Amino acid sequence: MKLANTLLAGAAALAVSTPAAMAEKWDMPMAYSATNFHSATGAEFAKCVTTGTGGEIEIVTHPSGSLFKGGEIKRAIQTGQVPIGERLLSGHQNENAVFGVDSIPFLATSFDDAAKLWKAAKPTMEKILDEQNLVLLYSVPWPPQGLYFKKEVNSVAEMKGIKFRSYNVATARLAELTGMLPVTIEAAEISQAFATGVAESMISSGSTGYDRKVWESLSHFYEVDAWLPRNYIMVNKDAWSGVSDGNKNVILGCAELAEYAGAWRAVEYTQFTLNGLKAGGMTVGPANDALVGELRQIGETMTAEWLEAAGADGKAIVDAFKAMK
C-alpha cells in the first residue's frame, strides 16, 4: 500500500505548475466505499491531478455511491452532469457486449492474464467510449471472483433457489444457469441486502466481502477464480477538450501511475482480504473439483453466448488475447 501511495504522491510533487487563477472543480462519483482499494486509488489520483495542475483542476471524489449510484455514474458523465467518474466496466454489457469482456468465465483467471486481456481489448474499448462522448483514463482489476454463501455448497444442484446478488449481465446469467434467483444490488447496498435476506449469495472478490463485513451474514467463500472484473475511470469528452495540453499531460501521467498502483494494490489486497474473511469467522478455501467442473461447463455456455453477442470485435479481442499466452 505504501508503494502505491508513494508513486501517486511523487507524481504530484514532481509536477511543475503555477498557482491557478481560476480553479475548476471536477466532482468524481465512485460506487464503492472510501476504504475500498479502488476508491483509495481514485482519491490518490485526484490528489495527484489537483496538485499537478496547481489547483487549476481540483478533483473531488464521492465514494459509496453518495453522488450517483453505480448504475447512474456512466450516464451522468456522458451527459455532462459530472465531468469524471469511475464505473464497473461490465456494468454496461447490455449496451455493448464488449463491455463484458472481463467477465467471461474462466477466460482470464489470473492477474497476468487479466492484464493481457485488457491490452487486447483496450483499443476497441477506447473506440466504443469515444462514440459515447467519453475518454478512457485508466482501469484497475478486482481480485479473482469467488462464490459467497450462507451455507456449505458442493454442487450446482445445491444452489437452486438461492437468492443471488447480480451486478451485471454475466452474473445474472450465471444465476439463471445455476438455478439461483438473480437480484440486482449495488455495491453500497450489499451489507443491508444480506442482513435482511434480500440476497443470500454472490460472486465477488474477497475485497468486496471484506469491505462490507459479509461474515456478519454469510459463512462460506469458495475460491473459484472465475474472472477478474475491472473498474475504469472515464471523463466527458467535451470537458476533456476544454483542458489545456499541459493539464492533459498531468492527468494522463497521474492516470498511468494510478493504473499501476491500483493493479499493485489489487494483488496485495487479495490474500489480505481472504485472511480478513477467515478472521471474521468465514470458511474460506477452494471449491471442490466437482463444483469447479460444473461451473466450467456453465462457463463454456456463457463464453459461446458472449462471442455471439460481441461479434467480430469480440472474436478479435479473444484471438489477440490467446495469441499473447
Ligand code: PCA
Given for the second form:
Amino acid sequence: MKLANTLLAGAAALAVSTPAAMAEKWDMPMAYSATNFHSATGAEFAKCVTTGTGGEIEIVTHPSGSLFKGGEIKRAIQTGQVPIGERLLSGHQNENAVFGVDSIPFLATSFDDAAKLWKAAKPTMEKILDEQNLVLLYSVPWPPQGLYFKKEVNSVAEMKGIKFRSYNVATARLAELTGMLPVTIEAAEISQAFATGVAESMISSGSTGYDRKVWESLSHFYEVDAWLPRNYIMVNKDAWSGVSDGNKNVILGCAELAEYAGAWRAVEYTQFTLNGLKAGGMTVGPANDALVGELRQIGETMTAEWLEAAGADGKAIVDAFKAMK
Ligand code: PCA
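Form predicted alone done, so how does the form predicted together with the named molecule look?
Everything in the complex follows now, all chains and molecules, and the chain you saw is the first one.
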C-alpha cells in the first residue's frame, strides 16, 4: 500500500514536471497519389500544423493508400487506429445517402456550384460525422467528372457490356443504368486494372486519369462535367478532445487555409491534367449532344432515387443549394 502510494506520488510529480503537452505524432492516411493536388494540400496542412503547434502535434501524411486503403480510412479513424485521415465523402453513401450529395449527376457541375452545394451540406455533414465520433476539418473538391473509354462512344447504347470501374454507389448505379458492368476499384489500383482488362472505362476527373497515366490503356476522355465529388479530412473525436485549445485553433486555422488552397489547386489542376491526357495521346473533348442528353435523363432518375433515399435531410440540402443559385 505504502509502495503504491509512493509510486502514485512519483507519477503525479512526473506528470507535473512534464511539459503540458507532450509531442504527439499523428499519422494521416490518404488514398490518392503523392503527386495529386489533394495529397499536396494535405502535406502542406500537415506542415502548417507541425510548425504552428511548435512540434507538439506532428502530422505525417501517408498518400497512395500506403497506410490504409481509401475504403478502410474512415473506420481506421473511427476506431482510433489513426487520429486523422482523408477520404472521399461519397465513399460512405452506403452508410447514409446524404454522404452522396456531391455525386448526383448534373446537380452541381461547376466549381462555383460545388462550393455552394458544400456550403448547403456542411452543417448536416458535421452533425452526421459527429454522431460517428468524427470531427470534420476541411474538404476539397475533385475536378469535374468525365467519361473514359478505350474507343469512341457517342451514345449510351454503345456502352453496353463495357467493364466499368466504379468508386462509389453513384458510379456503380450509373454503370447499371447505362448497361455497363460495374467493378469497384481504388484509384491507386486503376492503372493495373486497365492494363489487365479488369476494367475498360470509368467516370472520374482528368486529374485521376493523369495521375494514373491511363493513356497507356485508354484512348478517349469525354468532358461530361457530371459532378464534382469531394474529399474531406476528419479527426477522431477522442483524439480531438485531447488537443489543447491553442493547438485546436492552430489546426482549425491550417484547415481553413488548406480548404482555400485546395480548392484553388483543384481549378489549376483541371486544365493542366486535361493537357496531360492529350499529351499522352488521348482524344479529349466534350461528349456529343445526343450522349449528353441521354446521360442527363439518367441523371434525373438518379436524382429522384437519391432524394428518395436521403429523405428530409437530403431535400433540405438541395433546397438550400438551389436558393443560393
Ligand atoms: N478521382 C477519384 C474520385 C473522383 C476523382 O476525380 C477516383 O477516381 O477515385
